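Consider the single chain below, provided in C-alpha cells and representing the form predicted on its own.
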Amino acid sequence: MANNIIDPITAGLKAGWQHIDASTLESDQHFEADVVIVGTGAGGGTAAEILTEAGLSVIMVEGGALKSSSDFNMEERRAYPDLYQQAAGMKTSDKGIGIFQGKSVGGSTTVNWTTSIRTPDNALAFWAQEKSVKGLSSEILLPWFEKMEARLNISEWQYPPNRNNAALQEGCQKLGWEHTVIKRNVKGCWNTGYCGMGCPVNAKQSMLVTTIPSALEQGARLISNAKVTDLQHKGDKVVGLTATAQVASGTAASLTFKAKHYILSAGAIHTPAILMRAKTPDPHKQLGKTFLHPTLLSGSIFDKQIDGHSGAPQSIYSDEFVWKDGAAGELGYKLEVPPIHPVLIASKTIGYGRSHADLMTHFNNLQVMIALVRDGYSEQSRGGQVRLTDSGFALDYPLEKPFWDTARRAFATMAELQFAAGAKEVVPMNDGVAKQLNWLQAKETIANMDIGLLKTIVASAHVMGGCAMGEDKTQSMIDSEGNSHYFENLSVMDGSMFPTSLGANPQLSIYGIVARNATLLAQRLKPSIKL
C-alpha cells in the first residue's frame, strides 16, 4: 500500500486521544462516566458519537483490540485471527452453521462488506403488528436513515460491478427477476475487494474511522482488550460493570465501571450473554432468542475469469424471493454474492482431496452465489437460543424441515440464475453433489439430493435478536426506544434489539434505529441540550 496513507488512529493517539489497552495494565483500575457503552460496533460507535456531542462523558469498553489501517495487510491468515470472533471459526452448538462476527474496535463494521440497506418495510410492518413495536414506521425512520447515510457516506455504488456481482445481475436480467444496485458506506474506495480483512486505505466508513474518532476527539475514552464479565444490579438499577483485561499470559487486571447510564452494544450473542451471566430478570424467557439469516451457497464455473476476489465484494442483490409469500408465509431468501478469497471459499466448498483440489484449480473462474434465508417470522422458523456454558456461551440453532425445504428451493433458484448468466458448471454446496452441466440436470439433482445438517454448507454473517424490542414484556426485553424493561438506567443498542431477522444486511438498520434511540436518550439524560 502507498506510504502516504494517513492512519487516523495513529494520528489521533499521538494527538492525545484517551485510549487504554487493558492488556497492558499492571493493576486494577476504576472508571466513572455519565455513560458506559459496552461494545464499539454499529450500535456502540453510533451511540458514542451522539452522546459525546450532547456533552455527556462517555467510556467505550471493547473486548477486542484496537487495530487500524496500518495493521490491515489484506492477508486472510492475519485478518481472521485478529479481527473475527474465534478466528472466523465460530459455529452453532451442533456445528451446522458457521458464523462470522467481528471482534476488534469497530466490531463487525471493521470487517463487513459495506452493504448498506434500510430496514425493509415488510419487517417494520410485521414488528408493529406482531411484535408490539411502536414508532418505527419507515416514515418515522426516514430522517434517521438519511442522517446516518450522510454521516457515513452511504450511496449507490457508481462503478460497474465486478464479474462475480455482474453474473447475479445478468442472470436476473435474463430471467426477468428483480435486482438492485447496492448502497455502500465508502469514501474514496480503491475497489480492491478486501473489505473483509479491514480497509487498508480507510475508505470504508466503519465505526473505526468515523464515529469512534469523532467521540474520542470530543473527550470520550476508549478501553480496548477489556471483556465485560459482570453487570451488577440492585432493584431496578444497574449499579456497576466489571471487566477483565484480555492478556496472553500472567495476571489480568480487573476493571470496574460506574455510570449514570449503561448501554450494551456487544452484539447479538454477547449482549444477551452478559445479561444472562449477571442473572438479570427474564420472567418471560425472551433473552437470547437469536436469528442468523442461515445462508446457502452455490458455486459455478465460467469459461472466463471471474476474479471474485477483486472489486467491491457486494454491489448487486435480488429481492425477487424474499417476501414473495408475505412476511409470515413461506420462508423467503435474498440473493447476493460473497467475495471469493482462497481461505474463505476453500472452507465453504464441498469435497475432499482430489475433488476439492479440482474445484479450487478453477478458483479464478469461480462465481459464487448466496441465498440468505429470512428467519424468525413464524413458528416454523423460530431462530436459535443463546445459552451459557462452563466456558462461555453456546448458540443452539435447530434447522428444521421448513428451512431445508426452502434451502432446496434456494439451491434451484441459484443454479437456474447461474446457468442463465452463462455458467458452464454449477456446484450446489451440498455433500455428495457433483458438478451439474446444465439447468435441467441441476433441477433434477437438487430435487433429489440428500440435504440436511452437516451435509449442506450453511453460514451466516448476520447475528440478530437476543434482546428484542417491543412494548409487550411477554415477547421483548427492551421497549421500542431501546430502554430495558427491567432497569431504568440500561439500554440496548445493537443488532440484538431486532425481534426477527431483517431480510436484509443489518448494519444500516442498526445505525438508523440507534441514532434515533441514542438521541432520545441524550435528551433524557441532559434535557438542556438541543440536538
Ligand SMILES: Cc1cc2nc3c(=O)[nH]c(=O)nc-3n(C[C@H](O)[C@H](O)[C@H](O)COP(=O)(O)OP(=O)(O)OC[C@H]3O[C@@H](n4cnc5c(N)ncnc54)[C@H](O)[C@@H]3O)c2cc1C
Second form
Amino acid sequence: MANNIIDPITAGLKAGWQHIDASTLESDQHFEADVVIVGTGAGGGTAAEILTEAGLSVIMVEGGALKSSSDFNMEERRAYPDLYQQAAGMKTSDKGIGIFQGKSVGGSTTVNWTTSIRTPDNALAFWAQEKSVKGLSSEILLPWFEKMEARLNISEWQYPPNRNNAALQEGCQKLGWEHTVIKRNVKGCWNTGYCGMGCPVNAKQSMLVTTIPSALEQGARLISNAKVTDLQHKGDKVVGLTATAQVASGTAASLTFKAKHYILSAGAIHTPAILMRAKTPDPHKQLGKTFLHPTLLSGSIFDKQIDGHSGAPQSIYSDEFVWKDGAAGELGYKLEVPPIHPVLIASKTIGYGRSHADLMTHFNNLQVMIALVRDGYSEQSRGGQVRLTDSGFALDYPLEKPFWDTARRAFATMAELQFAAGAKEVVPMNDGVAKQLNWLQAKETIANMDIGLLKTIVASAHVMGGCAMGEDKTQSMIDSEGNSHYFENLSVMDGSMFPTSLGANPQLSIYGIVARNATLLAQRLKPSIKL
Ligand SMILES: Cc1cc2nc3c(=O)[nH]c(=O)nc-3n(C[C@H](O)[C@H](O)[C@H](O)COP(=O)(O)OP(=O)(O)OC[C@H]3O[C@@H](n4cnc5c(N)ncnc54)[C@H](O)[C@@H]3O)c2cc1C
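Output the form predicted together with the ligand next; the form predicted on its own has already been displayed.
Below is the whole assembly, all chains and molecules, this chain first.
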C-alpha cells in the first residue's frame, strides 16, 4: 500500500472514534443505546448514518473485523479469508451454488464490484400486485435513490470499458441487443480492477468509507468482531441482544445490548438465521425464504489480451433478456461480466488436470460472461430456504426444471454474444463440454449438453430475501417500512427485506429503501426532529 493514501479509518480512530474490537475484551460487557444495529453492510451502514444524524445514540454490532485500506491485501488467498464469509467458499447445502458474501465492517459493500442500479419498475410493480408491498412505487423511491446516489457518488462510468466488458458491449452492438453503461459508486477510482479484494485506494464509496465513518464522527459506537447469537423477546417487544466476541482461541467475552429499538442488518441468510435461533414467531413459515440470482458462466478465448483482472470490473450490462416475457413469465436473465482473477475464475471453471490447466494457460486472453437468473417470480422458481443446523445454518436451494431450461437458453445467448464479439473459442461452464469453435457448433452442443446439479457451475454474489416485506402477514415478516410484524421495536434493514429477487444488482435498492425506512423510523423514535 502506497504511503500517500489516506486511510480514513485509521485517521478517525486516532481522532477518537468509539470502536471496540470485541476480540480484545477480557471480560463480559453490557452496552445501551437508543438503537442497536446488527451488521454494517449496505443496510446497516445506511441506517447507522441516518439515525445518528437524527440525534439518536447508535451502536453498530458487526460480526467481522474492522479492516481498512491499510490492511487490504490484493492477493486473493489473503483477501478472501479476511473479507468474505467462509473465505468465499460458501455453498448451498447440496453444494450446487457457490455464494459470495462479505464479512468485515462494511459487509459485502467492502468487496463488491460497484455496479449501482435502481430497483427495476417491473420488480416494484410485481411486489405491489402479488406481494402486498405498499407505498414503494418508483415515484416514491425516486428522491431516496437520488439522495443515496448523491451520497455515494453514484454516476455513469465515464471511461472506456475494460476489454472484458467491451466484449459484452461489442457483442450487443453486433446483435442489436439492449446494453447500458453501468453507474458505479466510486470517487477518484484508479481503475485497478481489484474491487473484490477491498478498494486499496478508498475510491469505492462502500459503507466502510462513507456512512460508517460519518456515523462514528457523529458519536455512534462500533463494536467489531462481535457476532450476535441471540435476541431476547417478551410479548411484542425485543428486550435485548447477546453477542459473542470472535476470538482465535481461548475464552470469548459475552456482550449484551439493550436498546429502545433494534435493527437487523446482518444480510439475507444471517438476519433470518438470527431470528430463527431466537425462536421468534413465524406462524406463516415465511422466515428464511431466500433468493440468489443463480448465475451461469460462459468463458471465451480471444486472440487478443483481455486482461479481465484489470479495470472497472463491471461497466456494461444488457437487460435484453431479463423481463422479455413479463415478470411472472419465463425466467429472465441479466447479462454482465465478472472480474477475472485467478483464484476466483479457477474455482468457477470446469475440467481438471490438463483441460483446466489449458484454460488457465490462456488466462490473459480469457473473457467471461455471466447470466444472472431472476428468481422468485413464479411457483416454478421459489428460491431457497435457510435452516438452522447443529453447527450454524444451511441454505437449501433446489434448482428445478424451469431454471435448467433457462440456463440452457442463457448459455446459448452468452455463446452467441461472445462469438459476435470476436471470440475464437467459447467454453460454457458445464461439465463435459469442450471448447466450441463457432456459434453453430456451440448452439448444437448447448442444446444437447448434460446440464444440471453439480454438472453446471452456478454461483451468486446477490443474496436477497429471507425476511420479506409486505402488508399481508401470510406472505411477509416485516411491513413495507421495514418494521417487524411481531415486535414493535424491531426493524429489518438489509437485503433480506426483498420479497423476490430484484432482477438487478442489489446494493442501490438496499441503500434507497433503507434510507427511506430509516428516516421514517427516526421520525417515529424522535418526533421532534426535522429530517
Ligand atoms: C463479491 C461481491 C460482489 C458484488 N457486487 C455487487 C455489485 O457490483 N453491485 C451490487 O449492487 N451488489 C453487489 N454485490 C451484492 C451487494 O454488495 C449486497 O447485496 C449488499 O451489500 C447486501 O447488503 P446487506 O446489508 O444485506 O448485507 P451485507 O452487506 O452482506 O452486510 C451484512 C453484514 O452483517 C454481518 N453479520 C452477519 N451475521 C452477523 C451476526 N450474527 N452478528 C453481527 N454481524 C453479522 C456480516 O459480517 C456483514 O458485514 C456483491 C457482493 C459480493 C460479495
